[in-house]
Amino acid sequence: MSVEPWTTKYRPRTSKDVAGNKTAIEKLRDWVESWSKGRPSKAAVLLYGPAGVGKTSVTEALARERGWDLVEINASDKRSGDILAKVAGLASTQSTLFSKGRLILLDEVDGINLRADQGAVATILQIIKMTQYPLILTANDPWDPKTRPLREACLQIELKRLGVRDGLPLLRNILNQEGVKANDDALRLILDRDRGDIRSILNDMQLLSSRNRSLTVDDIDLLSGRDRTESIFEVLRIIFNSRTTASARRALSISDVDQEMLFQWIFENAPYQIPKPKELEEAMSALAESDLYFGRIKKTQSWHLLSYALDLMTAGVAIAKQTSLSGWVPMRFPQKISSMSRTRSIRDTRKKAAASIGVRSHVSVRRAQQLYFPLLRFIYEHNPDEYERIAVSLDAKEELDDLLSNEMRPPN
C-alpha cells in the first residue's frame, strides 16, 4: 500500500490555507489581485525567507485558487538567459488557452550562478519589464550581491518560520485526522527542534507516528539528544539520493544526530530506500564494515578509524545505490532505538538498583546486576519474607520491586 507523505497530503489548497505570515500572505494577495486593474508599478514580487516557510506552497495556492495556469521554473535546475528567456519569456507575454490566467514562478533566484548562467539576471529584469502577468520570484537568502538588481525591481515580501501560536493549531488539526495523539509539550518541542520548518514538522510527525499513534516528548527527543541542524529524514533523503561521496558525506556535517543512532537509520531503511538487490547488497556490505569499525573503536579507542566508519555508511551506501525509486517511500523508525524507547524505563530502574547494591556491597553496578540479581529474583518468587528483608537493608527495595514485578507479570 502506497502512503502519502504528509508535505503532498497537506499541502495548502488556498492561500487562506497557509499558516501563520498572515500580514505577509495578505499583502501578497492584495498584490496578485492589483492586476486585475492593470499592470501595477512593482510588477514582480520577490518572496522570501527560509527554507520550509511555504513560498513555493503559497504561490501554488493562489495561482489554484483562481483557476490560472501556474508557470513554475526552478532556478535551481536550469537557469540560462536563453532557457529564460524562451520560457518565462514567453510565459510572460502569450496569451493563455481560453483566456484564463497565469502566475509565474521563477524559484530560488538566489541560487544563480552568475559564471555559468550568464545573462540570467539581466533576462529576468527584462521579464519583469515585459511581463503581462503577475510573477513571483523565490528566494532564501535576497541579500546576495548578485540578487539586487532583482530587489529593485520587486516588491519584496518575506515570510517568517511557523512560530507556536499558529503551529499548535495547524499540528493538532492534521495529528486529529490522522489519529494520532499528541501533547502540546511535544507539539511545541517539534516546532522548536525544526524551527518552524513545516516540511520538516510534517515529515518528523509522520515518521515518528510510523511507530505508534501517539507523540509524546520522549518520542520528539529520539530524533536526536540535542537540537538538530537539519531533520533526519532530510539527512536520509541526502545520503540515499547523492551521486557523490562528497555530498553523502555532507549529510554528517548538516546534522548533530549521534553517528552511532545515525547509523541505525541508515541501516533500518536502507532495504526501502534501495530497490535493486544488488545494489543493496553492496550498500549492507559496506554498512557490516562500518559496523566492525564502530565495534573496534570501542573495543581499542583507536578513534583514529572512526573516518572509515563514517564515510562506509554515508558515501559506501550513496554510491551502492544506482536505480532511484519509481515512487515516494516512507522514511522507517528503527526497530532498534524502538525496543530502547520501550525499555528504558525498565534499564533505568536496573541500574539504580544495581548502583544501591553496589555501594553496600563494594561491587561495580556491572557486577552488581550479574550476581545479585538472579539470586534476588529466585528469592523474591520463593520467599518473599526475606526477600523484602533484603530489599530493605540493601536500600533498593522500592527499585527491586518494579524490577522483579515487571519480570514476573505473565506477558499480554
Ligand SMILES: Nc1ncnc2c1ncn2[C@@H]1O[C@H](COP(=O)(O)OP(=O)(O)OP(=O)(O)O)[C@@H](O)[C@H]1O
The other form holds:
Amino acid sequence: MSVEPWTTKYRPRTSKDVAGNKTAIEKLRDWVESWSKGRPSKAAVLLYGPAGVGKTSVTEALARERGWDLVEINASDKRSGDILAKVAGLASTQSTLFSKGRLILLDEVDGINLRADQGAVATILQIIKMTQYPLILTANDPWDPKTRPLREACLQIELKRLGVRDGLPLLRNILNQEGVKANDDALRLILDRDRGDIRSILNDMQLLSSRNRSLTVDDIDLLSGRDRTESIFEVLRIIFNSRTTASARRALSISDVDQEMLFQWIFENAPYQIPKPKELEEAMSALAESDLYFGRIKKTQSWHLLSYALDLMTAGVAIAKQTSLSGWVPMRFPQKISSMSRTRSIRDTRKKAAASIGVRSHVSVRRAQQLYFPLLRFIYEHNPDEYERIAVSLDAKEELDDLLSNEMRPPN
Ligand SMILES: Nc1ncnc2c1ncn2[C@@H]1O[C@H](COP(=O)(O)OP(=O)(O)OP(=O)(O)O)[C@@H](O)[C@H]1O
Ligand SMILES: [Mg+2]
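For comparison with the form predicted alone, would you give the structure of this protein in the form predicted in complex with the ligand?
The complete assembly is shown below, putting the previous chain first.
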C-alpha cells in the first residue's frame, strides 16, 4: 500500500490556492504579468522566506496558470554549474511567435556550494542580465553573504511564515477532505510549534491521523520533547514499542548514534520486531520514504528535509506497529554496517597491493588496478604456480592472496 504524501496531494494548483501572503503573491503575479508589456527593469525576483511556506509551489502554480513551460533547477544540486550553462541558453533564446512562454526557477540559491561551484553566482548574474524570460530565485536566507550580489540584482519579495489566520483554514480544509477531525486548539498549537512550516505540518498531521482519525492537543503535544543519551538497544526498544509519535521521536534525541546508522539498525530489526505483515509493510514504506529523503539531502544538501527523514524512520515506524510481540526478540546487528566495514578493508587491501605493483612496475596505483588486477585474477585461477611467482616478485603476495581469495568467494 503506498500512500500519497499530503504535501503532493494538496500542492496548490493555482497561485490563488496558495494560502497567506496575499500582498506578496499579488506583487509576484503583477511582476510576472508585466512581462507581457516587455522585459521589466528587474528581470529577476528573489523570493525568500522560511521553509515550507509555498515559495516553490507559488512559482510552479504561476507557470501552470499561464500554460508556460517551467524550467526548474535546484541551485544547490551538485552539478549545478553544468546545468546553469544550459539554463543560460534557455533564458537567452528569443521565443518565436508560436512558442510557449517560459518561466525559469532557480530554486534554493542559498544552497549553492561555492567551493564546488565557484562561478555559480557570476553565471546567475549573467543569466539575470540577458534573460528574455521571467526568472525567479528562491532562498530561505536572503542575507546569506554569498548570495548578496544576487539580492541586489533582483526585485525582492518576501513570503512570511503562515500564522493562524491563513494557516487554520488551509489545515481545516485538508483534514476535512481526509475525513479527519481536529479541534482548532490543536491546529493552532501545531502551527505555532512548526513555525508555520506547512510542509512539516502536513507531514506531521498525515502521520498522526494514520492512526487516529481525530486529533487533539494531546496528540500534537506528544510530538515534541528532548532529553538524555541511551544505548542503541534502548533506543530501538523505544522506537518499536512506542505508542505515540512523541516517544518515538524522543528516542532519537536520547540516541547518540549517527542518524543513518540508526536508520540501518531500524531497517534491519523491523522484520523481527513487527510481527504483523500488514504493519511491517507500512513500516517498510515509511523507511523507504525516509531513505528517499536521505538521498535527496545528500545529493542536494537540503538539510531542511532532515526532520522529515528522521520522523519517518522513528515515528513512521512506531505508528505502523500496533501489535506487540508475544515474546522477547533480540535486536540484530545491521548487515549493511558489517558489509560496509568488510568492503572498506577490501578496498584498503586493493590499494596496498596496487601500490606495491606500482612501485615494481613503474605505473600509477590506478593503472596498476586497471591493468594488473584482471590479469592477475586470470592467472590466479588458471595457473596457481605462476601466480605465486608473480605475486612474490611484485612484493604484494599477502595482499593479493587476501584480495583474490576474497573476491573469488561468492557473496553470502
Ligand atoms: N502557502 C501554502 N498554501 C498551501 N500549501 C502550502 C503552502 N506552503 C506550503 N504548502 C504545502 O507544503 C508543500 C511544500 O511547499 P513548498 O515546497 O512550496 O515550500 P517552500 O517555501 O518552497 O519550502 P523550501 O524553502 O523548503 O523549499 C507544498 O507542496 C504544499 O503542500
Ligand atoms: Mg522550495
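In this text, rigid core is short for the largest set of C-alphas that superpose within 1.5 Å between two forms. Residue numbers count along the first chain shown, from 1. This is a predicted model, so every value here is computed, not measured.
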item	value
Post core alignment: Leu305 C-alpha displaced by 2 Å or more between the two forms	yes
